[in-house]
Amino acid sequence: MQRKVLIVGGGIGGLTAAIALCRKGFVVEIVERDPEWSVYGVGIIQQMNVVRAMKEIGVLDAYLSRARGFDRTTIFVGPGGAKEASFDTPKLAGPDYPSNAGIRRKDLQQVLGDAARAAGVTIRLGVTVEAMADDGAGVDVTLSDGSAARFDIVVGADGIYSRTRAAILPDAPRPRYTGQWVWRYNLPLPADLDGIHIFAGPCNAGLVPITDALMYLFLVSEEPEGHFQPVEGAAAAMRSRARMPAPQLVPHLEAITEDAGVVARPIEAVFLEHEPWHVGRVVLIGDAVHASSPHLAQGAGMAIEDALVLAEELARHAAPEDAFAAYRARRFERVRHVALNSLKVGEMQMGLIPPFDVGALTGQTIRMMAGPI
């Protein structure tokens, strides 16, 4: 008999899980609150180990079509913008393939939305979990339509406010702001930008190359807490955080003009270090579990794997939390890296703890991120 699995939250990591629960058997039904399914920023960087998760559920040639692949990051450092390191990762999906990309969040969203249409999941939008009852045999779902359904499990991936994580495991840690936020804005691709371009002090930003016609330019400021940014004024607010930016940047920053065109946002995380991530046949993923800042831009890359391990371990053990238990000891110390170390680096940036060889911390990761999960 076919199990069931309800997912609760349709982003980048619950719709991973669909398409990787389908392709093991499992009959996976969606259900999302925002009924318009709207996608909230600009662009994305998907490193070595988003490109070969891709393709291993199947959809890496209509992801390709929509992104802008590239090998080479390239690291400056200061006012001056000196060149500082100009390196290739490896390929994980093979040599026909780039090892990163660039893409708009609206364009993965549909990419991976079209995928799990097309293997069966049921997407229902507009709709929440009003209530759960685990039985310990199946779990009974109440939603907010009126609807009612039992599913032998959920998977909470409804994000770093996960309503799933506040009813299965009310003590857990909360989302802290961290100090910073993110601006990013698209702009118009430079001929000669052959990949990612960070910015290492005082302007902290890059630019990421998303489709074969435009880029996003992204830069972290600190902020006192409950800062809040009107879309009136944003666009000249974007250029004032560019503090003694590199030249290369310059011109960039010089055509962030349209309020409108930039997306802000504080920088939140949460990690559940020392706390289970499931209680009975309720599991979580992603954000739920480990939403980190973006320094190391792995953020949507741990929810996706997250939900390739869970699939492949539901897959192979018969009793839900045998398969939780793996999961977790499966992913537990990619995630706490990148959940950890995304933190330090930002620390440093604001000056609370002493400066540290980013570039070494890269290299640990990259060569992390290139094994397997």
Ligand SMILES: Cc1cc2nc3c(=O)[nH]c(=O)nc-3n(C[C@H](O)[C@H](O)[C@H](O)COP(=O)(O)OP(=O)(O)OC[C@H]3O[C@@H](n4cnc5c(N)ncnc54)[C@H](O)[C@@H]3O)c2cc1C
Given for the second form:
Amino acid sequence: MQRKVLIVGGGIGGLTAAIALCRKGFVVEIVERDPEWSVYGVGIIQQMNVVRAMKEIGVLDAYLSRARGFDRTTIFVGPGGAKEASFDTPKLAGPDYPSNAGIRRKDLQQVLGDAARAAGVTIRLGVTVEAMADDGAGVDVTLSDGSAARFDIVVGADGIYSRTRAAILPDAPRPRYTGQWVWRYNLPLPADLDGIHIFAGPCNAGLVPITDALMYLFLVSEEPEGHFQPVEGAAAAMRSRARMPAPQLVPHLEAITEDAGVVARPIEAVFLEHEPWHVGRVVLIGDAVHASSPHLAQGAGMAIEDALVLAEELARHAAPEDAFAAYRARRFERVRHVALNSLKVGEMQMGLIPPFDVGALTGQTIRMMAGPI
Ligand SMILES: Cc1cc2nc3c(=O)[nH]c(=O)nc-3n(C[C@H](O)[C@H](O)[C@H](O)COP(=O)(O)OP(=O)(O)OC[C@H]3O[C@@H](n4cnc5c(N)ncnc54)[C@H](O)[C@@H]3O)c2cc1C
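Next up, the form predicted in complex with the named molecule. The previous block was the form predicted on its own.
Zooming out: every chain and molecule, the one shown earlier first.
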């Protein structure tokens, strides 16, 4: 008999898990709390392991039709903007595909949502889990719309403030504020932007192509805990965070003029390093178990890979707990590398730890991410 899976959360990880599980023959339902299924209007960096994963779940062409692929990463340092390194990363999806991509979050959700629905996933918006009772043979779930159903497995893909995590692991670590914010703004794509451009210190920023016409500029700042940024004045506030920007950034910073176009978010993190990632038939993926700071641009990549590995292990093992143990074992080192090292980069930027060789860390991360999952 086909096994039934409930996925809590229709974000990047939940949608990828739904597609991957359907492809393995599971019957999948997603409940997504947000009735509007809204996604904020900026882009996201997706590195080579994500491009490979998009191929794996059969959506790569649709995905790239909305994204901007690129092979090259260039790093500039200091207020003078001296070029420190420029390199191509491996094309893991094959020679005909780009290594990396930038994509608008809305477009990524559209591609994954369309693929999930086409695969037969039921997606219920504005619905969440009210109660779960796992009796060892299945999980009885009561939903916020008053309905109830029994599932073989429940996947908590409900993000950094996961209620699924709180329900099964009430003593697990809570998300914490790291001391930094990320500010982002969409701008026209310059003709000579041949990939991602990263600017390191004192203005920590970057330019990321996301469509054939658009890029986004991101900027990392240090803010006191509890900082609030109103929409009014957001463009000036973002510009003011650029400390001694490299000359290449200046014209782009001057083009940040629309308050409503600024997307500013605190960086928060959580990592279940010492805890289990499942209890009984309920398992966690993505930010619910390891939300990292974006300094290595791998948070979504880790959520997507979690989804693929979980689907593989569930297809391989009859007993869910065996599959969950194998899933955690396969994921742990990659996820730990991203979670801990992303935080370290931010801590160095804030002067909390001595400077270290970020170039070497980047090389190590690329080699690790290019390896099999
Ligand atoms: C500023 C910033 C920049 C980033 N940039 C990058 C980047 O460039 N590259 C990268 O790879 N990663 C990046 N990340 C990380 C990336 O956004 C996350 O790792 C990724 O979104 C995690 O996916 P997820 O599916 O686990 O969680 P989410 O994307 O948070 O999705 C969770 C979903 O669950 C829903 N939900 C929540 N609670 C419930 C509930 N109780 N019931 C039902 N549904 C619920 C939510 O509405 C949401 O749709 C960045 C993060 C931040 C904060």
